[in-house]
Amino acid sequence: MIVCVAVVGHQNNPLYIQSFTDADDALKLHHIVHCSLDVIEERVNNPKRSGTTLNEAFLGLLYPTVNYKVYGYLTNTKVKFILVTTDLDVRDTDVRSFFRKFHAAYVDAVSNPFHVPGKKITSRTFAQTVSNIVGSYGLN
């Protein structure tokens, strides 16, 4: 089950965070998203140790916790997508597919002429699209 998705800007500023759980867990999920930024920076700065290549957008499993698995995706513009799931048995192909659709929705949202680059994404259409993507994977 997907519990949180996030878009983080190239300066590590949160552009969009959506949790799909109770309000009590939202702060914990924000903390998990924030902690995952350190792992992404480490993988980008040390590609030989992490095993990922720099041209690979999908960063894979960033780190597991007791209750969650955190996955990452990095765009060419250094915008980071983060996925937090409670399902401990997720296939990488499903996560890659999710990130491709999530990235396409992000591109549509920031292509809006009224969107200010680097600012939070407040589009209701984007939020609805993300909810539909999460729902289509049956992980929510």
Contents of the next structure:
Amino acid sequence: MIVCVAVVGHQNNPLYIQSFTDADDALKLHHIVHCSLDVIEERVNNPKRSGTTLNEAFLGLLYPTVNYKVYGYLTNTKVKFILVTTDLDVRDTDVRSFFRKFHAAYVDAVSNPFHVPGKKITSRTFAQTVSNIVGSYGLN
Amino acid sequence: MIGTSTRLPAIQRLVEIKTIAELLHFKISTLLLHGGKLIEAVTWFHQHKASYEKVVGSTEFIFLHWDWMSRQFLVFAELLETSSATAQGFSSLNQGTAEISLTEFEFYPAYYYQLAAQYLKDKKCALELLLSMSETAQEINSCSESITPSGYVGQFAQLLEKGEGEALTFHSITDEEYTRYTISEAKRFQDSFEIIAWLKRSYESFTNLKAGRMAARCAFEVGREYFDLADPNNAKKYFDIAANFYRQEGWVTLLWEVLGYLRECSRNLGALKDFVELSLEMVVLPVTSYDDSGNLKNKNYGPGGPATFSGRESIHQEIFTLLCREAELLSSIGGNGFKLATDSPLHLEIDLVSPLRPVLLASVAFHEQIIKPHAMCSITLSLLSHLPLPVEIDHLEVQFNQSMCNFVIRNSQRPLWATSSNTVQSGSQVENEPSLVLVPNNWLRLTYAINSEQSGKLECLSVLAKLGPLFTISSRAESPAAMEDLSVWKHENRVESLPTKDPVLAVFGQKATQVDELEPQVDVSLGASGPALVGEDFTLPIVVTSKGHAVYNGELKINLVDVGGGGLFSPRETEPFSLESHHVEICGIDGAEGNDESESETGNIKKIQQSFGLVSVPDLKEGESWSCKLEIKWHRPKPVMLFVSLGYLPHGSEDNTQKVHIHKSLQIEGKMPLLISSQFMLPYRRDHLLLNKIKPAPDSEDMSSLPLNEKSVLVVRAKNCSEIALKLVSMSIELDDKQGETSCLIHQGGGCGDSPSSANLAPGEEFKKVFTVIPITRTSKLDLGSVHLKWRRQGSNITEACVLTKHKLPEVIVEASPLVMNLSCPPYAILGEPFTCAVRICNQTQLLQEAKFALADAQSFVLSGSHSNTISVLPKSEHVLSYKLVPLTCGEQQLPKITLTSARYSAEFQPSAVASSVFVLPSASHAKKTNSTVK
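If the structure you just shared is the form predicted alone, then what does the corresponding form predicted in complex with the partner chain look like?
Expanding to the full complex; the earlier chain stays at the top.
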């Protein structure tokens, strides 16, 4: 189950963060999302060491914590998407397809002429789309 | 004993299994790490963890499981830290081959320390919960003393003494006994200190890895542990680290949480200023969620409460009731435990990087960029606050760099506080406003007129707001043009308005303006007459005339600046002219006319450098004038800009008045006065075979050759190329050194006595002087010295010194000519009358010279004599070729041209065309006339 998704701006400022669980402390999820930015930075700065290919937006598993696994995705505008899940056995393809849908939703949201780039995403439609994507995650 | 089970009771059995697993894991990990197999070791640890993390055992005693898990992480962290494998790094790491994908941070011990601390924290919570529930806490202590860890791994037993003096026996214990024992053991441990120690280690490690966010989180956790231990000092230290990081990245929810803790720490420490600052920072955070649960569905809030809009409002109210109480209530102690004494006012400074900047943002814009002294100028003051509730200001003080301009804006609804501030002087401007209320996210715009008496920069420094009797906030003034976004608010979606209504002012407004100087009422005139000439001392009168202002402490600054740029100093020519590197320099400033020398020198400053001069001007009353003469010398023709500025005080005694400045400039052209050229002429109708002319030596192409011991003529011309009439005083050739004197003789030509010692030269006129040169030494480089020309401007005083201009003459080659051809011919011829013309070929060598000559026919003459032949000229003798010629046409006629070729030197030479011509007169009567006129 996905417990939290986040969009982080290129200055590492949160643009959108939403948790989907009542079970755990949401602040803890904020902490996890924030810490995972360190891993993204490390992976982007040392692409060879981590073995990921340069041209891929999907960053894979960022780091496992006690109860969660964190996945990351980096767009070409240096906006990061972060996914926190409780599933221990995660299929890579599921995560990839999730991020692809999420990216599309994000692009739609920021294409809104009334959205100012770099500002937080407050669109309700985006929130709705994201919760739909989260709900459909792992069903197929 | 058959049939009796050796199985331990459930809890103890699990403990035994885990203990053995731990031991095995420890051995395997040690071996793997020792062998440098880092990936295998980490993978093994994952398997180990995955196999046992679900084996929780009894949920009542879950703390045992957390304790065990924590130990696994700690042990692995320590192993990883001490093993040499980590030192190698994981360059060989390849995720593709590993069964479980591993991430970067799983190779760092910091990761495991952090998780060990987290599990230990779980254990601590579980244990506390268990202890609070168990009413049998007291009895636990009683029977646990005798339980010892047994010799068997993971098996505990009770040591019982049976009777007196009998052997000790081990007795297996029940689960109940065991748990009592473990609880009592666990109680003895101070888990918090362990957690702190591990988290600190993790924090340091992450900091070294430059993983700032992980480190910040560890710092936050450390702070939280200290906070739980009621150690606010240490807690504050670590919370500050975390808060600084979250501030930078604008993680508002995390920042809110940390600030909440920090606020509690400062409350516990009794630090009022910190408490107020932290509270205000929390209040102005962009937390805009109205929902009570907020974005964070967090049940256990930190001490800061939920991050919601209502949370901000409640802190705002708390802090402002604490700070803005009326004077009477000050003695009573507030509910927060802070005492506010009347003699300890609280003052907050907000600068450009302060996190409190959103509390009071002051933008100040002058409407004019330059203002006149004593004239009123509008200034707009715009204040913005992000506080969630409106705030009423008692009064505002606007402070400038010129303290005379400071002014106060009073809120007329508030009583006047007796205590006046020390920054605003009494008698300064006071403005009244019907209300001064800062509404959240709305600019409060105030426009006033101020005036300044002092010239120079007028800049608004800060705006001080007084809220209540003891609380003041001073905010640094900012220009609207250079205002930066608020770091935490810039990512928020909100309506942004301009600080001033005028959009131009909002974009280009500045917090500083320039106050002009007083209008100068003194005239400075520079009287230059025409261009300056190179070499002379050019004098330039400067006249200072007072026209309404008296002059006190006057100072005249003089500057010479090259018009073409690049200064008066050209680097290319520095080496040969190092002594006079300045092409134009100030030689001196002549003292004032009508000013006694003795008086002027006492207090006067007089500094002169090559391109800069400073003269003090004596005190002048109204209407008086003073003048001085500036002497400038040009070494090169060059246009120069002269800047003269006079600074003076219009009133003598007052200290605070500022100097008034007048600037004048003048471009002066420096020109070459005379153009000197020289020319050599060989003797008339006497041609020398100069071998160097025919086959020039490689390094003497441009040099002219002179025959040895022959009288050559040197014509020196001096042309006045300026626009000024000059008087030439003398012209002479001076040999530079003694070597020159012995190698050649130079005489003033043209006979003696008739050479004019002085001549007047109008612009464009040329003066010529003839010298004779007789070289007496054979040399390839004869230095003829230089022409010394003395001149002065026409019409100037005779007493004035002449200017000496030197012109170096070109070097010449002196050589002996082997053959000389002399053409002897009458000065004129008469049409139809024959005359004789002889060509003498003179051999000056000791050798026999064979020469071939050829005569070309001329149309205007009938010629008799040999046309071409080869002749031999004996050493030191001459051969004469004689011709009879009859002229056929009148006028200047070219004689038949003779070409002589020397066989020995295979050189051919001809007399010059000018020398070999003759004038043919139409009749003898003409010849008589000519003769008479010549006489």
